[in-house]
Amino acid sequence: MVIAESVREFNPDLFIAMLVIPEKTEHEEIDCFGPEDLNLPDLRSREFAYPETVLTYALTAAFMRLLLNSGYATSLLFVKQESMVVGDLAPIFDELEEGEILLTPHLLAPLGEGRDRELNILHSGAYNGGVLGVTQGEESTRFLNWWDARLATNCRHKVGAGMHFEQRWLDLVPGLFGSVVISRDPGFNIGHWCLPERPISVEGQRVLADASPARIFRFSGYDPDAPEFPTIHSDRVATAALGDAAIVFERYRSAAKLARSVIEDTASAPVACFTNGVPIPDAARDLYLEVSKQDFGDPFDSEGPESFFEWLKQPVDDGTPAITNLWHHVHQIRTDLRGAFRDHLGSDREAFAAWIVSSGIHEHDIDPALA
């Protein structure tokens, strides 16, 4: 709700639409949509494959496409959660009139001696997925269809495989599509990645970025309960060392804590489970994306020999002790296990099976029913 409140403060004439997960709720001043409104034939698969937060990333393109195709708007500015609007957004829409797709880079200038940080940006993606604009047109339609098709099964954090959730895909957009605008306005998208190099100054309610009016601040990885650092992803600089940017972080912190306090039910969402009540481990989600072309039916369904649940428990070969499809996958995705149990289906089989029982089920939080 921090985003909506800040939009209303500085841009009272804009319509606000929000995708609410896991299901649509109603709000007097915000147009709320739920996953069911997206009309995705593979929605059930995505809901199984992605934890709740990642699911929001995986539905981004579909949500933007829905708003354009339904006539809700002809121009959209997508702003991701963990953001706050701090100024007039009209200049962003003005830039969007120059094309059909608007991207905002993480960096607008070299970081000097920050070579490691620049490499980290390359791993995450040159363009930030937290602020993205589209307007109706053939190129934006092609882009959203293409992006959504990739996010269906490849919205994952696998840097070695070229993925950083939904964001890395944006690197290809300027080459694959026409009518792309790359904004170089320093006030459009400000986050820990460009601080403190991008100078921030605060004059009352007015925020400037590199002497230009600031529009949107992003707080990716910022924990209002642990405000000493601007993001949990790095401790390279303390929030207090960010100059006037620290004032903006404190404003967001206050707004976020206030928004949280007005929510009546603050209990954590229940862990997603198979229909038999067994929690779905992350390793199973990841494996499902690898083999989702197989016809398992509803992946949540645990009944029947053809279910994904039963397939996870099936031995990968005829050897003993049995190594199931799930644990074979765990071995494949962990370099330390591949080093410790080089021949996990042969000479190291018993040692690997012993590790599963003694450590594996705990390290991967896997219910004994899948062990």
Contents of the next structure:
Amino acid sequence: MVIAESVREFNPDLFIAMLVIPEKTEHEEIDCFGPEDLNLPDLRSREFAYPETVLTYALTAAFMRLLLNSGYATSLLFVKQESMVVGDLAPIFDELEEGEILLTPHLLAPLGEGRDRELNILHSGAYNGGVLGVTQGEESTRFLNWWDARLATNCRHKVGAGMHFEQRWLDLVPGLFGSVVISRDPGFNIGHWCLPERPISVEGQRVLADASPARIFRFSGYDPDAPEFPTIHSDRVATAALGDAAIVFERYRSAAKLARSVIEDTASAPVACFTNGVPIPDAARDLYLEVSKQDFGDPFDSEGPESFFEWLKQPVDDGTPAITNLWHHVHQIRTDLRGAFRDHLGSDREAFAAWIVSSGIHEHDIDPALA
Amino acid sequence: MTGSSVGARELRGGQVALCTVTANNYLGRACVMARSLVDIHPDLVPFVGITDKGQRPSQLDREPLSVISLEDIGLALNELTFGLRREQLAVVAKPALIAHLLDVGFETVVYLDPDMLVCSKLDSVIEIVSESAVTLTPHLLDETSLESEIAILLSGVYNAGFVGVSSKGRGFVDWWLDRTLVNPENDVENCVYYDQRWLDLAPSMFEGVMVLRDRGVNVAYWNMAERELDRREGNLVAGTAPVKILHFSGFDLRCPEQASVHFGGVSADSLGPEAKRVFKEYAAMVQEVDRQLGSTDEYGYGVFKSGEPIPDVARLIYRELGEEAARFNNPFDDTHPSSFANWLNAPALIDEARVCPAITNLWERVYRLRPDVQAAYPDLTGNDREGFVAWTRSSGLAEHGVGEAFRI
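Having displayed the form predicted alone, please output the structure of the form predicted in complex with its partner chain.
Time for the whole complex; same chain goes first.
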């Protein structure tokens, strides 16, 4: 909503399309789409595997592809939720015309003493997934197909394994595809990661970033109810220490609050469940991605011996007491458990089984039906 | 052509310098690279930074290359020659050599790894390098398997075996050297892979960075599956692109049937018949030059004065001591009582019990490196002392490449 209204202010002629999950809601000024419009054969798998916010990341490429392929637009700028347009977007589209794919980096200059912050960027990705342009063409088509294929099962936060949701995949793009423009315009994508190094000045409605007109501000991790810091991801710098950027954050806060008061507060998403009503634990989502090559049919469906639900309960080996696939996976992903129960299928089996009953089911919110 | 230092001759030859860096173990490869380059570009005699010490083979004077020593590039410092392992010192010397060549007046510098082979004219590449501030080659130019892409995301999008820099890219070189110097390590979980991962940031952070997508440049095992080697009218091609530079990264001469020892071994067979032939021919070329040079795998900075090998953990400890390390004067000298080597064998501060055998400074650091050992022997200076000491003898010495001189 905030994005749409801010776009209208500077670019009244642009079409605005929005993907809404879990299902589309109509809006008079925005063209709304829902997941079912994407024609993804594996939509159910993605809905199962990813929590709500991550699902929006995992559908980004498919949504952009739909808009290009359907002829909705020939030139497209993706702007992620938690953003606000603060200037004319035409120059971004102009730069996009130089290629088929436009990337906006987090950092445009070395950080001097900030080696650790550069490492953080290497963790999460050189290019920000919040502002991304594509125009119709062979390279952009190949890019979106490839990106979507990766996001289907690997839109994951596993930085030690080279993944940061949808974003780190973008690092490969300048190598894998032609016609890539790496924009170095300081006004295209401004967020907490480049503040306060990129000086912001506000003159009335005009916002400048490093003396260039600012176009898009990003507010990832900004909580309008806790505005002291620009992001919950770091307490490196307080909002008040950002100079004029603080004014932009305050404008966003007001706009976001206003938008919230207009939209009927939708209740927070219901807890996702299997068809038998058993809540899906996070560990099961994670495990589903690990074994994504196996065909379980609809992963929500708990009926039948071939279901993912049944598979989770199956013992991982013949030993007793039985350790199920689910608990075996919990052991794999927890360093502390691997240390405490080194031989969890052998000599530490009884102890690990006891831990499952005494602590595991609570720590992982596992329903008795899966315990 | 002789192995002299940078002189007027090279500067007259043009404003373009080709260079590489190697320790003595890869000197044969560097000579093969130099010969292949000069065969095609007689004016481009490469500069070879040697990150090693000891007698240089007399044959080197007859090779088409100019030797640059660590002294020439200001790296002959104990904190580097002792503080870093062989591969780390070479990694640090790379940006330092590029900076040096720019500073002495070259306007365009192309760094090639010593295990590369120039196969055809580089004019188009040099032109791009000279017009850009920095030129980088991505490992991958084509979509490939999930596993390969993740491996590349972890180790770096751009291969640090080829780096082109013009005078416009001088700031990049300083930054790259600065970042690399802190921790030239293989620590991919923490986003460090020697000098390589930093390059991921270069196209954003510096003006004029060229991502060179020439399928004939930096052809290596990680991209050969997507651009199979072949011969067309006698010329080597990768896919359809004429091969300009091949890269034999991780290639072990002793097993030429393996294209690389990286990623648990990549068989040359799997890369196609022409690749198999190329790997075999390259092995023969290097072996012949190694024979002429009398090459050795010995590392001049690899041993103390007494001849005792320097364990990696000793280098780490020395580096971590920072300025404090100066009190040992020459850390390589282990022949006097106040030597660094003796200090490594002294009881660690945490070991106040003064019980025999003491946990030494060296083994205390090893202990901190190993969470698994800590878990097995949690009470290092108490109940688990004996167990840990036994572990150092039965496993620790071998696992950490520590010699008898440091046995507890």
